[in-house]
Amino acid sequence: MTSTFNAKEFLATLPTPANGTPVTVAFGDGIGPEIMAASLKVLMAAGARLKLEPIAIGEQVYKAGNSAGIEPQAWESLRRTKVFYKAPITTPQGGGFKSLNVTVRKSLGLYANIRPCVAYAPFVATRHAGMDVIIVRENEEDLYAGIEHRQTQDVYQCLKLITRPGTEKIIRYAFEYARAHGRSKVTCFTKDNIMKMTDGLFHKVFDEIGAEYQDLDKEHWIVDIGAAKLADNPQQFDVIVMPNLYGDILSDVAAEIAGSVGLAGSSNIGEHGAMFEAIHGSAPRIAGQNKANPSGLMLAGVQMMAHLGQPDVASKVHNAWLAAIEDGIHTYDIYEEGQSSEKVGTMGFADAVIARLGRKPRTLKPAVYDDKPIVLATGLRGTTVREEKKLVGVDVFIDQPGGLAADIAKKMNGPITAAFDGLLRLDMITNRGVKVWPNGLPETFCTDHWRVRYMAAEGKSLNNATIAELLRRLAVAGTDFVKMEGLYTFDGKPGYSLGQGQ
C-alpha cells in the first residue's frame, strides 16, 4: 500500500454489524495503513461487532500546518466513541511539532499504558523462554509533561513532575490489573535513591496501596539494577509498574528480549476513554513493500476487543494468531531458517490468521479472555489531605557566564540580604546541582547556570511579597535571573532537596 491508500474505500469492503460499538480508527503513516488494514480484516472476520469511524491524523495533518497533528473534528469523534484504534504515525522532525501520542494520552486522561511482553519459544527466537511480563507504565506525568526551557547559553531544563493523584491512579490500576488477570506479584521500579522526592513519592505510594492487596506479592527495585535483572532473568517478574520514562524505555527492551518489538501491542486506559496501538513506530523505510509485521497492532486489537466487552472475539483472534505463529507462518522480521515454515507479507499473515480462526495453539498457552473489568482508581488520597505549607526560602537561578562562586556570593549577599533586616540569609550556591559555595572544591566544573539559595532566618517564614522584593533588588543590582523556585515546608518537613555536597 502507498500514500494513495483510501481508508473509506477499504472500510467499505469490511462487514458492517448492525449493532457495532463505535470505534475511532486512524490508519496512520508509513506502514500504518498496511498493518491497520490487515488487523481490521482479521478482527472483522472473527466477528468483531464494531462501527468504524476513520479520522486523519499524523504527517498529513502536520504538513497542513497543524502542529498538534490532529484536527478538531477528529477530537469530536474521539470524545464521542471513547475508543481509539490507532496505527503508528510519523512526527516531522524539528519545527516545534508535538508528539500526537503524548497529546492524545494526556488530553483524554489515558493514564495507564499496558504492554504485555511475551516470549513465544520455540517458535520465535528468544533467550527467555517462558517470559510473560506485563509493563504498566504511567502515561501522563514525569519528564513527559514536556515542560522544557532554555535558560542560558549553555543550559537547558526539563521538568520532572510526579503527582500523588497521578501516582495513586497508576499504582491502583497495576494492582487491580494483576488481580483481574490472575497475576501473583507486582514490582515497582524507581530511582528514589537519587530522586528522593519525585521517585520517592512513587515508591511511597506503591507501598501504601500495596498494603491493601494482601493476596499479591510486592517488591521494589532501583530501576538500573531492576532493568538489568529484567534483561537477564525476566521470568522473575510478573507485573511491573513504573513512571513514564522508565516504562517507555523498558517496555521496548522487554518486548525486544521477548522476541521482537514488532509483536507487541499496547493499550492506554483512562476514565474517559481508551487507545490501542502497536508499540513500534511507522517504519517508513519498509512502507508499501508488504513486509511489515501487523502483529503488534493486531494484538492491540485483541486488547481492544476485551476492553469493549467482546472477549469471545479477543480469544478467537489471539488463539488464531498463536496458531499461525506456532505453524511457522512468519513475516520477515521473525523469520528464521529451519524454524519458520513460510515467509509471508503483511496481508499474507492476516490471511493465515483468518484461516486459523476457531483453532487453538497446540504448544503455546491458549489465550482466555473474560469480561471482568479493571477497577479504576477513585477516592484519591491526594485530593483530601492538606498539609500546613510554609515558605521558608527561595532558589534564584541566574545566568552568569564565567566568574567564581565567591564573586557571585559577594554580589548577591551583602547589601541585598542586609535590606531584609536579618530575615533572609544567603545559604548556598550550586552549579549543576553541586554546592560550590561556601566551601566548594576548585575541581568542580561549572557552567553559566547558578542556583543561589536564600533561606529565612531560624524560626521565620516568608511570603510572596518578600520574594518579589528580593527579585526587585536583584534586578536593580543587574542580576540576570532566569527562574526562581519557592522552598516550602509541609507540616514542618522540607519540600526541597539539599545541594549535592551540602
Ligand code: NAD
Given for the second form:
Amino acid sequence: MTSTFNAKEFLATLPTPANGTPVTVAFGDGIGPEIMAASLKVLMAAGARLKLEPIAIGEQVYKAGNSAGIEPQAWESLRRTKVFYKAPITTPQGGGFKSLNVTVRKSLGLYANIRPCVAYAPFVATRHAGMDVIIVRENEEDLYAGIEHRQTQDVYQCLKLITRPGTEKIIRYAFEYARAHGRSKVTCFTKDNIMKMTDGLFHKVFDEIGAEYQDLDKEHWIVDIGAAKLADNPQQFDVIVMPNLYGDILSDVAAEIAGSVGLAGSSNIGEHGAMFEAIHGSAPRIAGQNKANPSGLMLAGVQMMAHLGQPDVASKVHNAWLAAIEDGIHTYDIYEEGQSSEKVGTMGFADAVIARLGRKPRTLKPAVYDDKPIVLATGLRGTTVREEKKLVGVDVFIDQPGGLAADIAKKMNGPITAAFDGLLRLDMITNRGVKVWPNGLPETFCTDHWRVRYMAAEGKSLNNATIAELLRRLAVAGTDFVKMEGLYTFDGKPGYSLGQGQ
Ligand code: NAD
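Which structure goes with the form predicted in complex with the named molecule, now that we have seen the form predicted on its own?
In what comes next, the whole complex appears, and the chain from above leads the way.
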C-alpha cells in the first residue's frame, strides 16, 4: 500500500462537507496510509466537518535529499490550518536525518503531549482492569533540546534544559486539563533528589502552581519508584505530568500495560497549533497487509474532533469504537481466542466502527464530549520580579588525557590566580562531577575531561572581562579548555551545584 497509495485519489472518495474546517493530513510511511485511510473513513462517515489538505512527509522526502523530512510548502499548509493529523513515519537509518516529529513539535511550539492510557477489560487483555491514566508529557525541553557536544576524545555531553516558562506552561496545562476533564488528582514525576536544579525546578513549579488548584489532589514521586508503582498498580494514578524524557518512556510503558501501544492516540497542543497522532511507529514489518490496528490514530482523530469544537463527532466515533471493541471485533494484535468474536483487518475494523455509529457501549463507560473546548494553551504568567544576578565564580572544563589532579591544580593555580590580586581562588577540581582535588581519593576513575572551579574572594564578584582574562592566561599557559560555565548567585542563592564529595 505504501508505494502505490495515492492520497489524492483516496481523499476524492470521501464526502466533502461544506464549510469544513481545514486540517493538514499526512499519510506517512509503513502502516501509515492504511491506518490513516481507515481513520478518515470513520471520521467522515460520522459527519466530521473537515476540509483535508494532504502533505508529503517522511521517508520519501528524506530520501529525496531533505534532511528534515518535510518540504517547505508543507509548512505553509501547517501554519495556515494550525491542525495536523499525522500518520507515523519511518525515519531512515543512518546519520544526518533529523527527527521530523521533534521538528514539527518544536517549530509549532506544541509543548503539551497528552497520552490517555486506558484499559478495556475484559474485552482487551490487560493485567490492569480499571486503568485510566492521562500522561501529560512536556514536549519541547529537557534532553530533547538536542544540544549535544563531543568535548574530548572520551567525553560526550547532552544539555538538559528545564526552563521556568516551559515548566509553568506544562504544569498549568496538566492542572487545567485535570479540572476540565473531571479528574481528581495530578501527580508529578521527577528525579529531583539527583538533579536538584533542573528537576528541582519542575517539582517546585508543580508545588507553586498546584497550590492554586485547591479542588485537586496533588502528589510527587521520584520517577524511579513512581514508574515502578505505575507498572504495578496504575489504578492509583489519574493525571501524571512529567518532563520530556520520562514522559516519552513511561507513556509507552503505560499504553502497553493498558492493553497495547496500538490502541493509544495522542495530542500535541501548543499556542500556535495542534498535532494528533498514534503513539506507535510505522511498523514496517506489517505494512501493506491490511493487518495493522488503526485504533491509535482513530482515537487521536477523536481528540482532534473535540479540539476542533465538533464534540458530536468525537462522541459518536469514540462510542462506536468502544462498541466494536466490546463486540469482540479485533485486529490481530488484540485478538484472543475465546474473548474476541471476529479477527478483522485494518479496513474491516473501520467498517465495523462505521456500522456501529450512533451506538453506545453496553459495558464500557460511554465517552462524553461536550461543548466545553478542550484545554488550549493556558498562557504564561512568568517571573515578574527579576532577581539580582551576581557572577561569583567560573567552571572551566579542560581536555587533558592522563595526569593527576594535583598537577592540574598546580598548573592552573599559582601564577594564574596570583595575577588577579586575590580576587580569584582555585576552589576545586572534579572529574565526571566527583571532587578529585583537594583531598580526592586515589580510587576515583578519571577521564580526559576535568572541571576546574574558580571562585571570587569572599564578598567579591566577577565580571565577564575577568573571566576573559582568566581564559586568555590559561590559553597562554597551554591549557586546552573546552567550555566554561559562569557561576551565579540569584538574590544571594547559588545557581550552581556543588561537586560530589565537596
Ligand atoms: P513501531 O511502533 O512501529 O512497532 C513496534 C511494534 O508494535 C511492532 O512489533 C509492530 O508490529 C507493533 N505495532 C505498532 N503499531 C501497531 C498497530 N497499529 N497495529 C498492530 N501492531 C502494531 O516501532 P518500531 O518498530 O520501533 O519503529 C518503526 C519505525 O517507526 C521507525 O522508523 C521509527 O523511527 C518510526 N516511529 C515513528 C513514530 C512517529 O512517526 N510518531 C513513532 C515511533 C516510531
